[in-house]
Amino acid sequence: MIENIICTAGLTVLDTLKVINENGKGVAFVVGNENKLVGIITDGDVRRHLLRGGGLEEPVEEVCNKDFIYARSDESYGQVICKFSDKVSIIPVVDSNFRVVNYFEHRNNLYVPIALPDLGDKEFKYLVDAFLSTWISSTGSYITLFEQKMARYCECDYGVAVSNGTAALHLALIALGVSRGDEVIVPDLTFAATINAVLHANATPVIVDVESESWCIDPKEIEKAITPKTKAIIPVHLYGQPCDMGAIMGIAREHGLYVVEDCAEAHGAEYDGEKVGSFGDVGCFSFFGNKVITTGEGGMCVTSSPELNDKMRLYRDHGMSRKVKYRHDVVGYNYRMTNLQAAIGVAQVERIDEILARREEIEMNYRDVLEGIDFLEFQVGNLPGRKKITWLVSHMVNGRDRGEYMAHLKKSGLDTRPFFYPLSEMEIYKRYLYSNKNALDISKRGICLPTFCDLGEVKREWFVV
């Protein structure tokens, strides 16, 4: 909507930056008396203004570009197209009184990235508040608030914010006492952070196969792989799909094993009506830029155990005593999150339901538009007891060369991503293999599609070959 791109000349640079951030176009049209266009300002203009020593409270009229390109409403399409260049991709359209009535956007080469963060006015407001508070490191009110809100959302008692998702997994294993001589069961189809965390803890990973339907770790394979050395299981809720936590927790109880849930790709997913992350001893989340909610980099451990909460906080903060400053009780790590990151995280978790709803809408749109293309098989979304969420819209290509198909999509301007390589196919992890039949097959056929809240219309012709 054109209203989202217009700001009045009396606004401050800070308020104008909020308009730019909210509309997602990277630009605002500045209007003065009688709503006549007086200038254009981009996010790059604001950045250059600040680097020159300018302030955020200055009127935007004094900062905006008054030598700008525009189009008149009576100009032809051909006349307007000629006004675009590599540096100009969006221009205002004005009427005979120089009032903005529309805008024209043009890109020579369509490019749809695989993921973009969904950041709005609330994130910007909280971030600026944290910045102005001067509490910009690992102490500040937003860290505590983010931990509380995320734990509550996951139906847990405690949250421990950390620097990234890998740190969350490692911290959980260390707090549980996993160490040299212990075995930890992990799925073959997952991002390498899952197995790396086990190796960082000096334990031995045991790679097992996944279910053919859910793509998640197979409880039957877990049970087969258990030995007297097995100490923990890391189920990964892959591509937004919850694992069979009922079966996994039953196995863990029977054999006295710890469970660390890897929820990096499944914020808000549920099993039997309960949030993932709340089943195991610890649930671990990533807030990397392509995740459902983000803090840029960042992670979180959630738990309902007061003992594990205390241990994870101790190890996260250099092993320093929480009672006597600069006294170290254990050899710890610097796995802390900054207050600036947490400020963004607070806004994100406050908006998580609307973000998840929008991502589900995007997946439904893909499914509707691509219905009937027989070589595409979408991720299963209705397994008994499991409520998946949309992280990256995922499907498998059947009877076609995946590489050639991805090349075709790239020519259409779509950035795609193949499924993770099975851990067992990488030289550094092969020695830890137990089983991998389904993982090998799924990995070779899977593709992730662009999934982000500002994604526009999906066109069927992009996919038809």
Ligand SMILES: Cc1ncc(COP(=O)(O)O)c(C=O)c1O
Second form
Amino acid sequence: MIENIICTAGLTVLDTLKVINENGKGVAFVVGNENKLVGIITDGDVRRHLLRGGGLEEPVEEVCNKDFIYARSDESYGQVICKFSDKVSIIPVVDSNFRVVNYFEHRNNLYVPIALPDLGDKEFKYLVDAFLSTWISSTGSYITLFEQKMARYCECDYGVAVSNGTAALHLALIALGVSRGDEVIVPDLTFAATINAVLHANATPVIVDVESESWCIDPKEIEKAITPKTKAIIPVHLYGQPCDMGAIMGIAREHGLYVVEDCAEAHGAEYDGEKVGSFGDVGCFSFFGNKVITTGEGGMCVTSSPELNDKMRLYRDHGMSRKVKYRHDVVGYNYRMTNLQAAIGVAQVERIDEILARREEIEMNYRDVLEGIDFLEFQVGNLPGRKKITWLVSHMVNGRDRGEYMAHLKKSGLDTRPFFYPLSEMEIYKRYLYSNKNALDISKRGICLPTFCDLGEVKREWFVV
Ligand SMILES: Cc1ncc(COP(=O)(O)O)c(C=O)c1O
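Switch over from the form predicted on its own to the form predicted in complex with this ligand, please.
What follows is the whole complex; the chain from before opens it.
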């Protein structure tokens, strides 16, 4: 109860100590006229006061700390959580009149999370609208609208909304006719969904190395790995960085290969001024909760091919004939997205430029605050022709033990994430390896940092060991 932690400014130090003792929090919030917060006092402050020769009968107002950390009630969780430190473990929340209305307490399991979705009034309004329309399954106006808006954003003619990013990749491969006996080239450094989609299509993945600079699939390695069985390439725009699409599309044209772009981590990234997703036969997006824009779970295939658009719609919807209901032309899947998810997606895609600008600001801030820490090497942001976006701010740790460094960041209250394990290091995928030298090295050193629109102040002291 909040009352147990509040004491009035006129109380003596002794009485304040009783309040602190009873509430068990080691702290009291001191309020003055009109219950406005004037200070914070901890049991440690009282101890130091007594050691300095102070008395127990003095008013607490004269002893408490007046330069304290607090949060306003309109601040978000992400902003408040960044205010904790090894010295601050409890934060009062005040209203517009500076009255205490709540408090946040740091517990051992409370971290600045790696990601939080950026959901606001617009998402809520569209979601309620979809709810009230009663079109809560996979038919409804928000689905069409989301597909149109996302396709337009990616400079493509069609969008096919699906249940998640993995389904998007699988659907694209199926629509392209990728099947048993075909080889599909994938990068070693990616989330497992990329290779799983190939295996779900009964094709054979061929794992190739990534570029040491961009961390994305290396076109030279793609070229070397091509065989008469190669049918497609899946470039993954990793951690917001676009692949070298000029070189990859050149190779694909020369060898007659399909290209399915995995854009799950790079909404809005560009190559030569054009959006990722618009280069290959199909671009596949994920809208999982930690992605740049989200629908909770969700995904989309974008394409400019009317034939692929038709095929993906057919396979997405149980393979059911679009002319005769309940007659099935092919063995399909249920990969549909709901209208409720799409409603959130419409709001998110309408706000994507604002979201990306904020994420970029966060990355710039990390780079500023951490400048000069010589063992940190940030992701390259200025490769010729490539415009990366900020998904998760990513850097490598050089000359230190990454595990120990992550443990240090955890102690600072930061939730971090190691880079993906190379696919080739996992028992179930290693037989598909072609090359992996750079991936092994990058994967061992990389860390992703908390990145979300509401992130509060980033402190250098969190990072310095
Ligand atoms: C590179 C990559 N591809 C595919 C996916 C799969 O997306 P989803 O989780 O929506 O199935 C993800 C994300 O989780 C991803 O990071």
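C-alpha atoms forming the largest set that superposes within 1.5 Å between two forms make up the rigid core. Numbering follows the first chain given and starts at 1. Worth saying up front: this structure is predicted, and the values here are computed from it rather than measured.
The rigid-core alignment places the CA of T416 less than 2 Å apart between these two forms. Annotation for T16: C-alpha shift of 2 angstroms or more between these two forms, rigid core superposed. Fitting the two forms on the rigid core leaves the C-alpha of M396 displaced by under 2 angstroms between these two forms. Core superposition places the C-alpha of V93 7.9 Å apart between these two forms.
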